[in-house]
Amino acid sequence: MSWEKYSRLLFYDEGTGLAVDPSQAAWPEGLLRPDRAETRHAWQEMMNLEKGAIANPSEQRMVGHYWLRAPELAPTAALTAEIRETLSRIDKFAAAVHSGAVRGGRGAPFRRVVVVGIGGSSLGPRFVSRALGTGADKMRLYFVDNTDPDGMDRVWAAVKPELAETLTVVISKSGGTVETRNGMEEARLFYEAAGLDFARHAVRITQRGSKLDAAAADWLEFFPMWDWVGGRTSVFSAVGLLPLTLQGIDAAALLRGAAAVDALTRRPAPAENPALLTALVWQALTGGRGGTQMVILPYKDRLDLLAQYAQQLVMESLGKEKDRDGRVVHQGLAVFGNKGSSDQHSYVQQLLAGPDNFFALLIEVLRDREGESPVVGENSTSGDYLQAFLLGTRRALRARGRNSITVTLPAADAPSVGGLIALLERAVGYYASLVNVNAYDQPAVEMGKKSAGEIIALKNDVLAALNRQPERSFTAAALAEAVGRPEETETVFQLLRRLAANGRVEGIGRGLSGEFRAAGGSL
């Protein structure tokens, strides 16, 4: 590759230090022309979005997560005031917790925070917490982000010795998310078992008037979620900013970094707009169709959760059965990844020698650490080697005809991390416009929730049938017949096998012909 091509295609902004290098990807001449109709259309849609256009027609709502870092852009003065008021209340509450003005039920100051939430209510805060945390943090965050009992037990074991000094933040927009409800109830029972009043240790982040809001009116504090902020883009709302501010992270710097990159991504010319540039190259590399994978490799330990965060942001936004015209397209962009250079020793082998069904997004951070680094070999520091592995991977991918894009940040600090999140959010929005899907709804997510609810109801019917005849032994087939669901024999067997493993029914036999009955005659 020539220096002329690299310098001509590189996007670089001196103010933020952000650079996007698409020169290692193959895309057609003329892709970045600002007068292309689909490019102009995507840019205009983004501008309309920021002005308050209805972006989610199925729910008739605006999409305004960009206003969270620029409240003055909100379409009404009332929204601007509410965003600013919420930011102020977050700062004041965190300051009161840090100073000891807000304390737990036994009068102990809070030293740690358990965050109960799932999906966007956890992935963004966890990513930023890991990226920006230091040994000088004011509080330590723990996350309950699944309905796995063992996973929750690990969190409870970690905080149990200082439970009186532990604040719990429960995050659910509707208050009806089952996994979050379960985490909240387990937390409440855990506090009560220790003789503590959960309400004196709990904060809710939810929509006004939600189930959670109504059930938690006596908790320490309430912070709002808005219907115009989706979970996967909520990290700059109270969802992320409250726990991160409690941790001691500079939320104002995060917001400044995101707002600065947002400003860059309002430029109509793709060569001057890093998100539109990125989205257009993505479109060229995917052919505008689903099936291609994006491998994210951040060469910085602090960014090791970036791929997990980006999976929801990208795949929930772009994975759609139909486009906005109702045509079946099965659109999407699969995301996986971990950190470099660890992956020089794992799946980079397949990237170089396996199927060519991906492109790589490499994340470079220029500043190695605070202070100087020692020379460890060959007149080089550890950071020199880290860059060498990144550049070596780029070179090897190019030699094999594999595509990559490199994003460079000046440091793994709050402004840069905020800017990186903004870049990805905006690129996803632009890409959705380019391939004509709605990035802001997620109808398929509800299918899994509905199916889970049906299985819970079936499990309860099975337990009730066993309890009605505690002395009788049933095969899975007989029990499915007894509850009027013979077509669900396989599911009934799977339910019984797990219930038996947890002592809730007695299982006789290990195979498919095993028999089951109520444990101890009472369930």
The other form holds:
There are 2 protein chains.
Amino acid sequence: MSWEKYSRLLFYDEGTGLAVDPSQAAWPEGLLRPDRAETRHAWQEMMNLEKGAIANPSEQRMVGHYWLRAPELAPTAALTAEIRETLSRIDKFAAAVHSGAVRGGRGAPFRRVVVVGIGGSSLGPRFVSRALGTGADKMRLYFVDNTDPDGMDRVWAAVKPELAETLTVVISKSGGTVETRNGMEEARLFYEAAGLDFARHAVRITQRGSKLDAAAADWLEFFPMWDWVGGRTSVFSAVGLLPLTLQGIDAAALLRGAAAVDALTRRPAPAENPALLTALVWQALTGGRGGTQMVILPYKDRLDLLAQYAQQLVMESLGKEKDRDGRVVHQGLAVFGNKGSSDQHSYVQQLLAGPDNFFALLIEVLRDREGESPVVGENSTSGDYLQAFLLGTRRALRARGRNSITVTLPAADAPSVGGLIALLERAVGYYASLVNVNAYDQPAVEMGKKSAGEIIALKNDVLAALNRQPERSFTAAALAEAVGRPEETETVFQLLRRLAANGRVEGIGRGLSGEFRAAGGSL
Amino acid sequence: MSWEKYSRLLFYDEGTGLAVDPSQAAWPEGLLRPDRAETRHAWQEMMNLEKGAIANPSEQRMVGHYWLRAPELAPTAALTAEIRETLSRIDKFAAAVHSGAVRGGRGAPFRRVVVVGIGGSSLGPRFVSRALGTGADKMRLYFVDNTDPDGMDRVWAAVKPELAETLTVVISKSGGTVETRNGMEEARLFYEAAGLDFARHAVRITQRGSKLDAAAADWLEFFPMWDWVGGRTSVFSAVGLLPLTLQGIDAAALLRGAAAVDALTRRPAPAENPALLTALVWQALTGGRGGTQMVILPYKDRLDLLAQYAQQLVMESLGKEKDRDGRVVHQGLAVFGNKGSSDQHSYVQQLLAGPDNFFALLIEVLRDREGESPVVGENSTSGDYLQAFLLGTRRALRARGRNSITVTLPAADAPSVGGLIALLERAVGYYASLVNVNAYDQPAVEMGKKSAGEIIALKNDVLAALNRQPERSFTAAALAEAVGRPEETETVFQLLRRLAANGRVEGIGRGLSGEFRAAGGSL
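Since the one above is the form predicted alone, can you give the form predicted together with another copy of the chain too?
Once more the chain from above appears, this time first in line as the rest of the complex follows.
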């Protein structure tokens, strides 16, 4: 509780109003000295990355998401022009939608937007959409971000009454993401069933020449994804900016806020660089090793998807088996959290009393609300209590020897939200340099996809075998044998169990017996 | 991938359709033997708890949430009658609301419900509301679950056009939870500003004789909270059942599903008891110590708040400094997750490649959707892919030596959701017995609240000091001195910084200077 220490360590920038307080975390004297070799190295790597170095060696590509908010920094004039042109086209298209110059198949102006995308094509836009939405939004956004049939039904049922006024934006970098392909196909069928021409209601955001680009040539519009922007840092590309601009959010203010924080994070001295400061404190708190948790607690309802967004940004960037020298390190930093003070009534019991294997990232927002606040008790407003709970938790954590970092934003508005995203992106980039992992690839993600592809193939073999002998009863074991995969009996059983639950085969001996019968008709 | 092992270990119950598969987790031979002393002890404790033992010694109370779905098991006839009477009153009140027999102040039938509550008074109802809501719901629910002024404004703005048709349910066991008190006060002011009588739009759920009960005597209705039901296990009391019944959810089916799973979890043999089985495997995977993470991944959009619900249930129950013998143990089990396959595009990279300090709880739902599914690719439906991603991730985790448990539900309907909650509640109860912590108290939560109370008091002292000398400029340090708390300069600065951002004082030297000036007029 020392004012001297607090005010000496607090990072504050007058232009953005951003403050980062590392005083409630334990870290060694000298950590923030600008002349430490590893600090200088991390800073130099960031500068090289911004100049167009191949920062993702495993995919041999540049990493340029920072150029999205400062196109003049892109390494070639062509890239600068392409970024600017895309921003301009997003504005024009959104204006045409808002004005009714672009309309749906029946001539109705668009009022709703369904965004079909997953992972980086959903988490950023969803977070910002919720953070900055107001009652005066121009359009309402919905998200199809999975291949759950029932989940898709829910979204389409919600927009069904206004389907003729509904625009669908399909986002897939490669065009090969199966969940998004499925969401697109179901969307197309839903429009067609309503007698609407999907192409006149659809926009694609993808890489030029992708499967999606080719299949969607007659759609209303195309916006690019670039190979130098990773999915988890794509919110300031068309991926985020098109849906958000359609919603009515001030994309220019978002970009301005991000650019302003980026500028702060180019300073070489950690005490003056909020992202480098944050990354160094993270490193001290994790010991530079995997296994620690970061609990993100924004004290502001609007920001309640921040931790979900940051889960991908942090865990996919840092969760790596090997470092850049090929050593097995099992790095990672698990992220969770929803919002304060609500979460204090959920798991803060464990944070204060349980294992000391985490640190908290508390997010304070100074501005309470539009308009005045009433006194609700003890001469205090609801916002007075919200701050008191934040400060009280910060203090209780410290009293129990738990670490926290507090980030303060002037308001939950577009510049501050843009700046917060920039701060986290840069902190993750610096941290990855400090612990020597490649923040820009995700090699393990392919494993689950590959296994899923094998399971789809097995299911098709099983269905084909059933179709060859549609009347017979069978066991999972016999069917696995019939498709030449006796070692896959377990998976065949799991496939049949679900097919039976959906009326595509019949389960006879319910449960564990593994006995089934082909349903009548074609499978 | 051994069918023999899988089918031997799989728990399956034909009545409920519930399956629990522990085969993809590493645990020692003999773990499930029914004659292990600690297993028998945990089982006996659960039986004693159900018979009314004082299972929460730190608060000297019984723990009876299981009676809510089997009132005949309550230890006295009076309790049995009270539970049944409350269920009956909930049904009658909801029917009266739905029929229009109970109406708002202007005579309009109620169509919307705002639930004001936090922690256990919000997480369970929210999870189930989202899991079981349909387009045919009778009423729409909104939740005020924080003391964020802007968050409240968002909810009230959404219902404002139909405020005369909006019922508010205030839930607070003690009536003293500050966030809920604030939510209630702002609600009252909002109704009053619209010329509506809040009392004619409000229902209270609280302990008889609480502050809230006394202050709300003229409200439409009262429903009880009981001291033998903890907040995090209150979803099957009026806390959950009143809002959910108003929404149109089949509460009887929820209770039936929970009761059916409870019955399974009274079996002494772990292999036949899905909760004891689960708890024993958890214990093997955590080593019985704090520090492990449980990643909950339901492959079904409707269940995407399950992990938020389970965070409180698990972490508040298990996150304990001391065991029941007073030894310092720092127990806990961190919980996070949203839904699959979406989360595979977020953090599964870290699960597969990063630190091996977690296990996954995969939730499979067999029934895909209402109605038929189209083929979207590779002769497969969207649901085929959803299952393939689940099975693929389970397989990839195993290939990397990571552990998972898979729970399979026949459908995401009321009986299965009720059963899933029961399974988790009982598993947590058994696990707590096994590791010897009290699952039913939360002593550390008071720390943050106490600190917050001190901060509110300090803020009031600061404002009073300013009111005594309203024209003067001052520094945070001088003001801390003036209120006799020079050691609190840091907090005084933080308080003033926020007050300045909200126009209640003026910040002069922005940022770090700590200089402020009293705003004109009263504070």
